[in-house]
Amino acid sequence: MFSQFETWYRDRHDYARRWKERTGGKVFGCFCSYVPEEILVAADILPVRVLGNHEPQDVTEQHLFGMFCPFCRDVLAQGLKGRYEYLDGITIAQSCIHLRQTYRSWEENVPHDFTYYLPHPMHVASPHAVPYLYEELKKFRAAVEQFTGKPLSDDDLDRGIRLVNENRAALHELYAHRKGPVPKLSGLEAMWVTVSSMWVDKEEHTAELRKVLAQLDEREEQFGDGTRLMLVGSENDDTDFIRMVEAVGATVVTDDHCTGTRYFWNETPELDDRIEAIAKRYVERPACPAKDHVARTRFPHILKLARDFDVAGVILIQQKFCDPHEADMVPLRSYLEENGFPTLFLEFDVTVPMGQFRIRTEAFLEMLMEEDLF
C-alpha cells in the first residue's frame, strides 16, 4: 500500500532527475522547512529538501567546525559529493548557526545557478514577525521572477497556495488514522510518506495518498499491539532506527519534528494579499526550537500532541552538538515528565548506534509497561 512513498523516499533523487526532464522545470534544494514552498510551487518550480545519506562522511572538515552538528555535515558531504547535482538553485530561510554554515559553504563550493538566503524571524512570537516576514517575501518572490522570467500573479500564488495546503490536509489525515486505539498504519510508513512530501511533486503526492486514504479504513493489517511512543526533536529520517524501535515492541504514533508533523501542521490561511497570508502560515506554525525563544510556546503543542495521541512515552532526539535542541531538552523532559508523560533521551550521530539505542529502547518500554501494571 505504502511501497510507491518507500520507492520516493529511497530514490529521490532519480525522481527530482525525471520530474525534471519531464516537465523542463527547475530544481531548487531547500535547506530549513522555513522556506515558503507556496511561492516555488507557484513558479513552477520544485522545491526539494536537501538531507543527509546517514553515511559516515570525510570531506567537510575543512569547511565545517567538527562540533557543528552531524546532519550539517552530512547535508553538506551530499553537495560536495554532486549527488544534488540537479539542483538549478539553493535556498534557505534564517535557521540556526550551523545550518546556515552549511548553506554558505555549499553557495561557495557546489556549482548553481540561483541561490537566495531568506531572512526570517528568530523570534516568532513578537508583534512584529509577521510585518518582517512580509517584507522579506516579498523580496524573495521578486528574487524568483526574475530567475524564471515569469511574473507570478495572484492566481499563480493561489495554485500555489492550494497544491501545498491540500498535500498538508492529506497528511493530517493520513496522521488521523494513527489515533485511534488500533493504528492503520507503522510509524516507518508515515515517514515514508511525510518525508517523500517534501520533494515529490505536490500535486503527484497529494494524489497518491489520497488512493492509499480511501482504502485504509479496510485495511486488514494491524499495528496496535506496540506500546505507543512520540518522536520529539531534531531533524529525522532515520528510518532504520525508526525500524528499530517498532521491532522491539512500540508503535510511533505521531511526531514533532522538522522532518514530521513541524513541517505540514498548519495550512496557510486565505487572505486578500497572499504574501501576507504565507508570511503569517511560517511564523505561526509549529515553532524550531531555534525560533522559539523566550516563550517557548511549542511546549503546549508538544504536550496536546502526546495527548491527542495517546502516547506511554516520549523519545527525545537530538542532533550531537544541535545548540537549539540542547537548549531545550532539559526544560522539555521536566514539562513533559511532570505532565505524565515518561522519556527517554537519545543522542544522533551520522550513523546511529543501534545496537546501542536498542538496547535503551527496550528498557524504556519495560519501564512503561512496568508502570502500566502498577
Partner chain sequence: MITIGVDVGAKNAKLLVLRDGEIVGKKSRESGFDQETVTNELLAATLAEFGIDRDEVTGICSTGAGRKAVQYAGDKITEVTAAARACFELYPDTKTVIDVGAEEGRAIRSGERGKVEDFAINEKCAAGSGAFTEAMARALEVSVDELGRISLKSDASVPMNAQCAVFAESEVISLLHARTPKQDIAKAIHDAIASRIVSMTRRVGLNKPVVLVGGMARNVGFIHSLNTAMQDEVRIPDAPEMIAAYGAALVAAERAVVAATETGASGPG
Second form
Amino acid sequence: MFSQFETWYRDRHDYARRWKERTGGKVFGCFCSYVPEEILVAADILPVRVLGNHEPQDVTEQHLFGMFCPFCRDVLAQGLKGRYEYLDGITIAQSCIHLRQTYRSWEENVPHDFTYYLPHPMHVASPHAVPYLYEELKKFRAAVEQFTGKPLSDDDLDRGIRLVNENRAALHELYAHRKGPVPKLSGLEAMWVTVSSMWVDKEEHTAELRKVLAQLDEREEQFGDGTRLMLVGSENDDTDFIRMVEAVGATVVTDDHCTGTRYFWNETPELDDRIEAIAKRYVERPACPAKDHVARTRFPHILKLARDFDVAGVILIQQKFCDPHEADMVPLRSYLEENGFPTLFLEFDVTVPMGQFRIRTEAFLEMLMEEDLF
Amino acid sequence: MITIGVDVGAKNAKLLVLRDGEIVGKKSRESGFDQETVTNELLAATLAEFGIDRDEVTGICSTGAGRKAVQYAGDKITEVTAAARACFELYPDTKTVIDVGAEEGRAIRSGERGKVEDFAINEKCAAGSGAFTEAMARALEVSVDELGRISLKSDASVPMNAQCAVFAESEVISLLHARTPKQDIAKAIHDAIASRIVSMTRRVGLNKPVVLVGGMARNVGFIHSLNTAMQDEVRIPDAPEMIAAYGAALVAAERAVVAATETGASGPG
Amino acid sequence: MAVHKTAPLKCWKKAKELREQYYRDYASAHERGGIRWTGGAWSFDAIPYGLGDDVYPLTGEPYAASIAFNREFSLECLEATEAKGWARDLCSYMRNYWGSMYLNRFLFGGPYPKPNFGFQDHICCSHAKWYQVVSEHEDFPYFSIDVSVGPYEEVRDDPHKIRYIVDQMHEAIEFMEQVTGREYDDEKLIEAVKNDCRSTSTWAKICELNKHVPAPLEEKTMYSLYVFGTLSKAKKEFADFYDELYDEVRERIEQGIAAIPDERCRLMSDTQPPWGFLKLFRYLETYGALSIGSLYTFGLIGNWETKPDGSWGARTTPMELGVEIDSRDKALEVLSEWTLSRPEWQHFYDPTLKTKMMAQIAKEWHVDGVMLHLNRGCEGLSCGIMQNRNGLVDTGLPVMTFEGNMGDEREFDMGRTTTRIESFMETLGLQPLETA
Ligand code: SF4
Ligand code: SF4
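Given the form predicted alone, corresponding form predicted in complex with its partner chain:
Below is the entire complex, every chain and molecule, led by the chain shown above.
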C-alpha cells in the first residue's frame, strides 16, 4: 500500500532527475523546513529538502569542525559527493547555526545557478516576527522571479499555496488514521510518506496519498497491538531506527520533528496579501527550538499532540551536538513527565548503535507495560 | 659523521644510529616511568653493542612525547618534523605523510626537502589511532595481529561510526550480538579508522604519493582499508615504527653541518 | 637578550579596580535601591541605562570566563549543570553561568544575585535559550531582541531590517518600564548610546596601534582590557578608560616599549582562548612569538570600517560624523545600525566575510602565522572556522589548529597543545630562544 512512498523515499535522486526530464522544470535544494515552498511551487520549481543518507564518510572534516551536528555533516557530504548534482539552486531559511555552515560550505564548494540565504526571524513568539518576515519574503519572491524570468501573479501564488495546503491536509488525514485505538499504519510507513513529501511534486504526492487514504479504512493489517509512542527531537529520517522500535513491540503514532509534523502541521491562511499569509504561516507553525523565544510555544504544542494521539511514552531524539534541542531537552523532559508521559532519551549520530538502542527501547517498553498493570 | 636519533614514545624508546647517512644500528626498549634512566641505558647499550665511542657522536636529536627526558640530546624536535624529514629521505617525491601510532594519528603535507607545510593531528578521541584497534581487538577477543589478518578475509562493508571510540565500541558489541562474522567486524573497524584518518588527511590535502608510518603501518587490515579509502597504494618503509628516530638522526646530522659551517670548524670525518 | 624595552601597563591597576567595582556594584545594587539586570555581552546595554544612573548589568560571557579562569570553581559549576541533565557539549559559558546559579554561589562572594530582569539579544542559538532557562529557574521577567537580520553589507541598504530591531527595542523599553515601575529617561539613553559608540570605536583604535612592529600589546594582555566592552559598552567610566588606555598605548609606541622583549614572530589567534590555560601565550614567548590579537579581541566589541585608502580602522562614530541624536527613536536607530556592523557578527551568516577580515588583519598587522582555537565551548564563534582556515591557507598563511574549550578544562590538553605549538614553531623555522 505504501510501496510508492517507500520507493520515493529510497530513490529520491532518481525521482528528482526524472521530474526534471519530464517537466523541464527547475529543482531547488532546501536546507530547512522554514523555506517557503509556496513561492517555489508557484514558480514551478520543485522544492527538494536536502537530507543526509546515514553513511560514514570522510569528506567533511576539512570543511566543518567536528563539534557540529552529525546531520549537518551528513548533508554536506551529500553535496560534496555530487549526489545532488541535478539541483539548479539552493536556499536556506535561517534556522540553527549548524545548518547555516553546511549551506555556506556547500555554496562555496558545489556551484549552483541560484543561491539564496533567507534571513528569518528567530523569535517567532514576537509580534514583530510576521512584519519582518513579510519584508524578507518579498525580497525572496523577487529573487525567484528574477531567476525564472517570470513575475508571479496572485493566481500563481494562490496555486502554490493551494498545492502545498492540499498536501498538508492529506498528511493531516493520514495522521488522523494513527489517532484511534487501532492505528491504520505503522510509524515507518508514515515516515516514508511525510519525508518523501519533502521532495516529491506536491500534486503527485497528494494524489498518491489520496489513493492510499481511500483504502485505509478497509486495510486489514492492523497496528493496534504496539505500545503507542511519540518521537520528539532533532531532525530524524532514520527508517532503520523506527523499524527497530516497531519490531520490538511499539507503534509510533506521532512525532514532533522538522521532517514530520512540524513540516506540515499548519496551513497557509487565506489573506488578500498572499505574502503576508505565507509569512504568518511560517511564523505560526510549530516552532523549531532554535526559534522558540521568548515565551515557549513548543512545549504546550507537543503536550497536545501527545494527548491527542494518546501516546504511552515519548522517545526524545537528540542529534549529538545539536544545541537547539539540547537546550530544550531538560525542561522538555520534566515537562512531559510531570504531565504523565514517560520519556526515553537517545542520542543519535550519523549511524546509530542499533543493538544498544534496541535494549534501551525494550526496557522502556517494559517499563510502560508495568505502569499499565496498576 | 655519526649522529643519533632517539624517539621516546609513551610505550617504547627507540634509538637509531646514522653513520654518514647510513643506518648502522637501532635498538628499542620499553620506555617505562623513568624515561631519563631508560634513555640513558639505551644509549649506553647501543654504543657498546655497535662499538661506538661517545666522542665519535657528532649530534644527538630526540623526538617523541618524551623527547625532553633525553638529557644528552642537543636538539629536540617534534614527531611531525621528524617523520616528514625521514620520509623525504626514503621517498624524495613524498607529498603526504600519514603517521598513525598508538596514541594519535597525524597527517603532514610535506614540501621541498621534507619541510612541513601543514599538519593535522586527530584530537583527543582515540578512534583514529592504534589504541582503538587494541580496544576493539579486546572486544572481539583476538590479538591485534589477528584482527588485521582476519579483516582481509572479509569483503563485506558494514558501516560503522568512528566519530567516537565509545560509540564505536558499543557498535562492535551490537554487531557481535547480531552474530555478524568476526572478520566482517574486523574489517568494519579498520574501515572506520581508515575513514577517520583519510578524513583528517583531507584537511592538509590528500596529495599523492602518500607514505604511511607509525605502528599502524604494520597492520595489514588497516593498510588494506586505507588503500581502498584513498584509492591508492600507500608506501610503507621497512621499519615504519623507527621513522621518527631516523628523522631525528637526519636532523641531527643536518644541524651538525650547519653548526660546523657557522663556526668555521670542520666536523670529524 | 632583550632587543626591545618592555614595561607593564600603567593603567593596569585601574583596569583591575574597575572590573572589581563592576561586580561589587552589581552584587550590592539592591542595597542602594538600584536595579540589576542580566544578559549577554552583546546585549544593548545602553537601553537599560535609560532607567536611571543606578542600573547595573551582569553579562554572562565575561562572568563565565572569570569562572573558567578559576578552574576549581568552574569544575563545580560544570558538574552542577551536568547534574541537572544538561548536555556537556552546550556552550561552556552558559554551563558555567548556570552552574553558579544552581549552586547559588556568586564567584565574587555571596549567593547568586538575582536580577530584576533579563535582557538579551539573539544571534547565536544559545543566546535566547541561556536566559530563558535562567529566568525560569530564578523566576524573573525576561526580554530578548532578535538581531539576526543578516550581514551588515545587506543591512546598509535595507531600512526594514533596522526597523525590525528598533521596533523590538521600543517594546523592550516598555517592558523595562513595566517591570521596574520606573519612568524611562530618553536623555540618559542618548548619552549611553554615545558612550557605546565611543567605547567600541576607541577599542578598535587601540587595536589598530598593534599594527606597529614591535607590538605594544600582546593578546593575553588585551584579554584583560577588551573585557570592559563585554561588561558594559555603554558605561561612561569604561568609555573614559578606553580613552586613557589609547593614550598610554600610543605613548608606548613613541617610547619604543614593546609587549615582549624579543619579537621574532607575530601570530594571530581566533575565538576565545581556553581561559584556564592562558600560560599558553607565555609559552609562545619562549620562541620570541606573540599573538598580536585576533578578529575575536578586535571585533567582538570593537567596531571597524574600511577606510578610504582600503585599510582597516576604527569606525567613525555618529558623533564624529555630526549625526544628531535627538530622540528615543533616533537613538535606537543609531544603536542598531552601529551594532550591526560589528565584525564578530558577520560570520554568523557567512564565514567568508570573516575570512576576508582575518586576511586583512594578517596583512596589515604583519602576521607570520595563525593559530586557530577550534573551540568546543562556543558554537557561535567556531561557526565556519574550518572555512576560515581553508580561506587563510589559500592566501598562503601558515595556519595551525588546536582543539580545546574556553570554559571546560576537561576538553583541553595542555601537553598535547604545547607539542602542537612546537611543531608549528618548527614549521615556521623558529627555535626556542636561548635563555641566558
Ligand atoms: S536543529 Fe539540530 S539536528 Fe537540526 S541541523 Fe540544527 S543542530 Fe542539527
Ligand atoms: S556558544 Fe559562543 S556565541 Fe553562543 S552564547 Fe555561547 S559564548 Fe556566546
